[in-house]
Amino acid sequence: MAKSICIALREGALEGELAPALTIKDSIASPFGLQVFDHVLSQLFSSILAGKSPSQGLILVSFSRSPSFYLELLKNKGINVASSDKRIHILDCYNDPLGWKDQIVEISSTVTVFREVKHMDKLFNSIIELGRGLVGGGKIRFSIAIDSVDEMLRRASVSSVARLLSNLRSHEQISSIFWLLHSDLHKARVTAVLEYLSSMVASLEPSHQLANGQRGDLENFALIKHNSKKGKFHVRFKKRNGRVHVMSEEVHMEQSGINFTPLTSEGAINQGLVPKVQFNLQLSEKERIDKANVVLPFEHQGDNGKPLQIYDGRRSLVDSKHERAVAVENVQTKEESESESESDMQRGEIIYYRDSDDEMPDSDEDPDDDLDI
């Protein structure tokens, strides 16, 4: 599932079609949000090294951690910053946001200081003159990856922001664009749009609920620990036919980076739809096979021969008929034998079959007699 994203990222917008856009959302939690960022930031700018994608180049805007840190993380990955300058750039908004310092000497070429991030109209500015300067003008095209919206959030307005993300899905040049959200630091109301703003929100979640949603608690430390080092790992794609469509997976935490897994048959169940409580909506073996056994009311469990049948509250057609047989046959035997010992006297019998047990006697009185019509 992850590479099902990193592949959408890849393939880019077609004619005519916003780009693809990507919300990695995590929480205090479940914090793995920096690490699959850096996963997908390697893999799309792989992609784009090796000619496998529309985009030609890619622009870095970083907010939370430094230019060095990204130019070492590729080294890391095995990618070769030094002859790919030319691929990409990175917009420095982590040294000097405000404008306060007066000189900051630049560790690369490939890296811009920008200064004025209270201004997302000159930020976008600063993205399309970058992109254009590493592809060109025309037609080609380039990806943004924007290491944390919340540093955005903290300097402009939700509207703003929002302005500029969709102003760049909608450019012409870009590919594809990816961004990384805490969510935990936000009304749900900031979160609700930039999620519609995406194409794609993927969430990570614990592996396991804190009980009682404290992190305090002497039982919930195992829980805490268990979560640092796994969790839950949920995408949401929109399909361009408007459907909505839910994949999920385990992600890990190794010495080696971050991995991606199958979620087990006990987490696939979920697939994350469930609203979160306090209590356990799942049911164990044992539970599933003690449910199983209950004798439920109205059942007729096959008593001397008998079918399985469930009582629906009337009488089936057939059981009224043998009834009524069986009736008959009972009158018919007892006129024979009356007839036989008093063949001088007649006698007759109303049978009666209400169509519902639950049906009232008949009565003489009237159920309206109350009321004044």
Second form
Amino acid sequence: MAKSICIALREGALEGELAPALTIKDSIASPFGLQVFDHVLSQLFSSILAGKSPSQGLILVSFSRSPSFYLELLKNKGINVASSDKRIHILDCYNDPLGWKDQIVEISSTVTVFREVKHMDKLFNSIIELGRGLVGGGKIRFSIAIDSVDEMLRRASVSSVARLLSNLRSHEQISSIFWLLHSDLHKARVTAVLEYLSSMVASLEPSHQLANGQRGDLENFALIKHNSKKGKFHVRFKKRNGRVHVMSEEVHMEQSGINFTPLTSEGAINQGLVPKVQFNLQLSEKERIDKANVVLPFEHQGDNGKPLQIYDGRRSLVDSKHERAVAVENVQTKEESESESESDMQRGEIIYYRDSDDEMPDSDEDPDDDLDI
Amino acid sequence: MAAAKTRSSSFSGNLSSAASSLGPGLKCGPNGTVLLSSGIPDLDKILGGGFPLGSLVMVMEDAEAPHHMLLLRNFMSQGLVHSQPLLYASPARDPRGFLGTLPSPAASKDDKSRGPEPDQEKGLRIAWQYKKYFGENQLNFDGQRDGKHKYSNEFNLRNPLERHFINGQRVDCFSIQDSPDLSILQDRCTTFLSQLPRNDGSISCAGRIAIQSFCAPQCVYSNMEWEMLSFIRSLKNMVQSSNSVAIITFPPSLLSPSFCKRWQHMADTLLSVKAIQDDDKELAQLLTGYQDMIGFLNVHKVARINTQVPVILEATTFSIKLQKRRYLILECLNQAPVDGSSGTSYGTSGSCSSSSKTGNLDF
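Return the structure block for the form predicted together with its partner chain; the form predicted on its own was the one displayed.
Next comes the full complex, and the chain you just saw is listed first.
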């Protein structure tokens, strides 16, 4: 499914459509955004080199990492940038974003330094110019990768960044575009804006949610360790027909790079069997114990097997004989119950007037059991 | 197809004189209002005839789906077919391009038949969702009242609107992306609406204003929340005293919650569209016809003009479908037959939402 993202970016935009845009979103709980970005970048670039894509070149706008890192990265993936026929160009917004240095040492011919990061329209023009320089003018398309939108948002307002991205998307020469975002660096509205502007949102989440505020706990330590190697990768695609396609995968960090595997259903089983309704059908342990302790108002179910005396207003013949004895007992039980009632306020009085003396005490039978449907 | 139940009060205006002097595409509504069509016949039925002149319609978009564009397209096309002047503002660089995607009215020959399948059994059938079949009778009555101009058309989304509708018109498009503040939009709306004053006499033509994605993030003014709210209020006032209907779509997720609520209160008619997840097995089990649905439409508020009586709809959530991939239809949600063996009862329908993603489905 990370494959489907790469395929969507590779295929690019149809005529008259906005270019597909991917937001890669991560957070401190699952910080693999940069690795996912590298993965998508190398996949897209290899497809461009192999000629599988209508896009003929790639412009990489690097804010958070040095261009030499990317050149190394591509070399390690087996892509020789020098001989790749000028298909990639890096716009370096890392070395001197605000134009403080007097001289810049040029790293290579594939890198251009950009020094006015505060001005989004100038950035836009540079990107388009570089792209045209790479693939020529006319109808030939190129793709764009933006290292980290966070750096852009540091210096420019949200609406100017949004304008840049939407203008890039609607430019006729742009085939596809993707960017990285660290969601916990911004207010929720900024994340919402970037999601609004993109056609695919890939978010990284930890596979186990940590309990809040208990980071010192040993249990959570194991979870943190687990989360530093693994995570969940969710993608929401906005399809052309207006439906949203949601997919999930597991992501593992390894020495060689990043691996995507289909989701194991360990988490899913717990939620599958219980019907999802708006109220809680499960009992916690305490609730179970309390339920067993509830005294039901049946006459034969008293405390400790003693029959529960229920005041019934009429004194039956049987009872009047035992009245005095009962009265004593009652006083005693009253005393007991008084001391109990302080701790157990829920015990109420049951006042039950018998219809006749012949009436049998309540039984445990459920009268509905007789029904034969 | 839920129809709004309009209660006839003992006070009824003198409508007979007004009916004859209405321009094309207008009809008399309850309580002395004049209605114009939204371009979607199903939506007109739900809202009790159409949008009343002088009302402000707001549509809450879903960031994940472009269904508000479908509503706007039909609205604008309907206006152009009836030669009603149109003002269209959008955050895109080239709003005129959007006019090229407007649908053309469906030819009356290939009028879609929405009835049950032609090969019905003659014998007794159990109508599982019997309310579906009530609407058939009504369809025949709302047919063509006067031969020349239909009040509302079915639009074929596959065929683009003919050029002559767009060219010979008072169609004004402009982009709101680069305006530093809302004064330009305000001026344009004022000029547009000044051509359509409301007098007591006849209404020869009514105008339509469509503002798309009003608080889109690429607009410069998008963080000026109070200014945007004042604009909406002044637009609402101007529209109220003119013969026009304004429709504004906006993505609520990009506004702060308090402003989102304020904007919703500004609307006379409030709709919202929602995306549907693909391959959602729970939803497929819960609803029939899930495969054909492309989204949901919720009706939150229906305009109440000249009356204190609220419009209470039978259902407020409708599914958006494209019939034959051309015609936009809205259908009531129908719960799928419950599988008796699983033991779940009807208690799971209605307000209980089976998955948090769908939100509240109101059957």
